[in-house]
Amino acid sequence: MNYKKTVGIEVHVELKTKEKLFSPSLNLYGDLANSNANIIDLGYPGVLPTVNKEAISLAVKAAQVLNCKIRKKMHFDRKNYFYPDNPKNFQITQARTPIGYDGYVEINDAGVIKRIEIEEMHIEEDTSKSIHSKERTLLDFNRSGVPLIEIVTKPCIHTSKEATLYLEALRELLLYANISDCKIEEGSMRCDANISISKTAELGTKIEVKNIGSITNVGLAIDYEATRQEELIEKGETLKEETRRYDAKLGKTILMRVKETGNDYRYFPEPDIPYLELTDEYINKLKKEIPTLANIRRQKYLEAGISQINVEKLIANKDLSDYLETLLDINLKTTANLLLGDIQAYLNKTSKKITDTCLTQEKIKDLVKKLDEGVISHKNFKDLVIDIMETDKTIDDLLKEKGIQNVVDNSFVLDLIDKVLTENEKVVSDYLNGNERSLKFLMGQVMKESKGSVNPKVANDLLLETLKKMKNKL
């Protein structure tokens, strides 16, 4: 009988607040070390914490998108322990009354929908950041007091694929709800995995792998650790509870410490923070503020005729998806093609966000309308894209300035097609006899005759329609 893997995952996610959880220090990443830390963050004697209402609001929204039950009356607790990155010698958290509990996240594993159950979700403050070198350890208190939510699953994950699918789904939910930027590379989303193996219904010895650096590495760490445990058991060794880390370069987990005894954090209610009570009115108000989530957008995009590949590209680029969400009464398929084509190429090249450009709602609506009506071609757009993105000029002004004027009269285009077909009877015959390559030549001749003044799509559709009629007469 093979060993069964059982995994529980703990995820710490930084909340997108302006200020820290219990102090007015700014919650910013990448600033000069210790430039966003005050006496509350540094644990000076006599200072008092003040709860950041914005953090509570984001935590409530997180509980809602994670399908959690919301605790309406809660308190904070002190988690007492000594460590250099914790100047107060305690961390303020929610040990006994987590704000969310009994939730779930759905994953799609090759067409099979599975719910990953969430045990609880609680709010807590982050510690400072330790920077280690051979000679010394430096502390950056910019991170101290940053608001976190810790999301703890039940031990219901049994494969590395389920784990990575869960983390991808979790990241997408929190990102699209504007709860966190979920940048794992910056530490705003950090993952720990508790892994055990067993041949029976009972769970095996739990081994914790901490601070795994990417979603992909979570899957690799789980597979490696399960194999390592199996090899030790098969050798007759007894596993002990321990904490390990995953070394991505070595592709293996490394021992950090053995858990000889259980941790005694001496939790007790935080005496400087009163109980919090949430009303139904407050909870419902926050629910209405949650933006349209990714799965709802996916469905809308697919119904609009956008290809599955382009739908996933849009969802992967939240800035473009958010921009698309602001547009009403517009052809979403044409718009998506523009956003994911030359516009995205421009944004990548210039390192800009779409909101930093001159592409207003009015301008892109006019652009899409003119493309759909054949007033301009995609080639025209390629020639205009820089001016469209960087100037306040209208599409009409740019067309006039560049001397672009496309023919939209179908009768004119049909006359050109008749001329081309008459002058190229052999090529037409080849096409009618199954040589598909002949179409490209004929299309090229039509565009040549028009001197580029007709919309290629319109010309191509009319050419195919004419050839189809000729074929039906044979």
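Residue numbers count along the first chain shown, from 1. Note that the structure is predicted; figures quoted are calculated from it, not measured. So that the term is clear: the rigid core is the largest set of C-alpha atoms that superpose within 1.5 Å between two forms. Compared with the form predicted together with its partner chain:
- After superposition on the rigid core, the Cα atom of Asp31 is displaced by less than 2 Å between these two forms.
- In the core-superposed comparison between these two forms, Thr17 has its Cα shifted by less than 2 Å.
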Given for the second form:
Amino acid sequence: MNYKKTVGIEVHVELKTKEKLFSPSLNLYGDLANSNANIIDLGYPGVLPTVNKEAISLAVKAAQVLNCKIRKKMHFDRKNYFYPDNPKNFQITQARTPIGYDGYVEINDAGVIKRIEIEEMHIEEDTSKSIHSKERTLLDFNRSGVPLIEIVTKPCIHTSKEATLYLEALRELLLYANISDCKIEEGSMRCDANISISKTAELGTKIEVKNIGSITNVGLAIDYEATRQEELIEKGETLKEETRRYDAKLGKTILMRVKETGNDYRYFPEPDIPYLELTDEYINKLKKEIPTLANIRRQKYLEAGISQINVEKLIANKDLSDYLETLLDINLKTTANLLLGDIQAYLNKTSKKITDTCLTQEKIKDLVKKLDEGVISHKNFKDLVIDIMETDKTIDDLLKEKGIQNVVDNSFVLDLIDKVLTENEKVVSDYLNGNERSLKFLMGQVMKESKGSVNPKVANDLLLETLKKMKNKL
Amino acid sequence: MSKYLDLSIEEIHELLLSKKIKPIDLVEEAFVRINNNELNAFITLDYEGARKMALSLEEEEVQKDNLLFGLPIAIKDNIMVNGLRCTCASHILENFISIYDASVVTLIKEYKMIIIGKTNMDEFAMGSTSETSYFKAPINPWNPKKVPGGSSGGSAVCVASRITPFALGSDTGGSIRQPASFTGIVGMKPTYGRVSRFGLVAFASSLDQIGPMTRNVYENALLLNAISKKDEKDLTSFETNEDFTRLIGKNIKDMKIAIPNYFVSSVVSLDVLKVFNDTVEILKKEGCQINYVDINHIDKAVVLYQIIAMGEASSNLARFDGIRYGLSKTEKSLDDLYKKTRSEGFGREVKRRIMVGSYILSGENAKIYYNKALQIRDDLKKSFEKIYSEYDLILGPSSSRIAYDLNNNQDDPLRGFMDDILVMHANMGGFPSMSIPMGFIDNLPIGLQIMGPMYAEAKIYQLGSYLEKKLHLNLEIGGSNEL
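The block above covers the form predicted alone; next, return the form predicted together with its partner chain.
Shown next: the complete complex, the earlier chain at its head.
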């Protein structure tokens, strides 16, 4: 009989607030060390916490997208432990009244929809960042007091695939609900996995792998760890509860510390923060503010005829998807092609966000219209992309300025068609004799000759017209 | 030598308004008085800062309706004053200089009061004699062999010896009222949340409250007017906008007053009881309705205090670790750094309380002790509220005995708590409570405690002021003011 893996996952996510959880310092990643730290973040004597309402509202939204029940009356607790990155030597968290509980996240495991159950999610403050060198340890308090939510699953995950699918789904939900950046590499999303194996219904010894550097690595760490545990058990060894880390280079988990018994955080209710009460009205108002989530967008894109591959590309690039969300009454398919093609290439090259460019709604609407109507070709667009993105000039002005209107005039296309028809006499006569399929080939040749610079719809119409004329002549 | 500081503040204000004196005269006089005494009332004096402030006030018009303008005040050394040392009477913060003003200090400065220094206290406000101070302990100006009480002992001494008319104290389990009682001054612990705690070094956050310590009731109400304000930086503070002097002088005839049987039981010494009963007689004669009542859980306050205050303290004092500020003993390992810094930095009583507090919150103990204590605290509050639904105020002695000898109770950790047995209920419930002098025993003053329901400070001042006038005690300390 085989061992069964059981995994529970804890994820810490930094909330995208302007200010910190308990102080008015700015919540900004990447600033000069200790430039966003005030006396509260540094745990000075005499200071008191205030509660950032934006953080609470984001946590309520998170609870909603994770399908959690929301606690209407809650308090904060102090978790007491000594460590230099913990300036008060207690962390303000929610041990007894987590804001959300009994939720779930749906995953699609090869076509099978599964629910990963969420035990609870609570709000807490981040610690400062320790920067270790051989000589000494430096502390950056910019992170101290940044709002976090910790999301804890039930031990209901049994494969590494489920784990990675869960994390991807979770990340997508929080990202699209505008709750967090979820950047693992910047530490705004941090994953810990509790892994045990057992042959029976009773769970085995739990080993925690902390702060795994990517979603893929969570899967790898789970599989490595399960195998390691199995080998040890087969050797007759008894596992001890311990905390390990995953070394991605070695592809191994490495022991950090054995868990001491009676790890005692001396929790008690934070006396400096009164109970927080959430009204139904407030909760409902926040629900309405949640932006359209990825799954709804996916469906909409597919219905608009965007290819599966492009749909996933759009979802993976939230900026582009958000941009698309702002556009109404537009051909989504053409727009998606534009965005994912030359526009994305331009953005990548210039490291710009689409909202930082001169591509206004009017402009992109005009572009899509002109492309659909064959007024301009993709090739024209390619030539114009920098001007479109970097100047305030209208598309018409640009076309005039560059003198490219004529490129798409019909005589150019007709010349191409003539050339193709002359070179493919046999196919033409097939067509004229009733072989409809030949049209597709001829059309393909026209597009090939034009190197994609003509509008397919225009070319198709002109080709049909020419062939009709030939037929009539017969 | 001038004796302006013996005048009432209205009289001083008149002198300032008519330009007969300047704020600097008051500052100079305060410092002469400090230098003429060896009371150890202060840990840090700010002569230069006070002079500078006084001189700068000469550039301004004396504010006509601000009776506090230009008056000197002393601040307990657990309240932050920007640029001044804030030691909490502890070695661990011996050289800690504050980089910000407590919200209450901001208000003091807005009222143009002149801070002359930081007063002595029990280390981190833990004690009831001020003897746990790392610095030389303050002494009672009424009798140099006696303690002034604590933990706000230095502030009490400062006001009692008329160095300043005003001082700020803090009260977690009687730390304003008990020293007020021992030194013959008026000390108010306001309703929890009335005065912002931002900038008060926390001892037990759910019990701590800053309050005024003054020579008389009226001046106390005036200072409370100045320092009570809702503060966005303290979530437990509340909207407060009232004149606490407004009921002073009003008839007290119809007041209904409850005296808990516990407050006149054998926990109180007989000589204190006698003075208390004499005071109650005055009120009876005036026509107040006075009843003796039983209050559920009233005898449990000390136990609750020990559990809740020490639990919270063990967490509040964790930040003093030698890493970011304060005393730091650099060692090879992190654990050694913590151990050495904290064992050298904290005194015996503080360490004792941190140990007890940590134990109380550990593992299952949190359920057995701490959570249970919170429940009973809630019940205790409710049983007081029940009394307040029928009575205006509750009366009792402020302390069960008069000030005791210096160096007397160092080896009995429980003794100090037992002395605060009558004053902790107000902290447990968040109720306002004031001590005013009610008489003398062996030439030492003893205080009366007037406790009221939430937000009832004005009513407490009303009764306090009536009794103060009626008792007309001579609170000038013999000889100590002869300058």
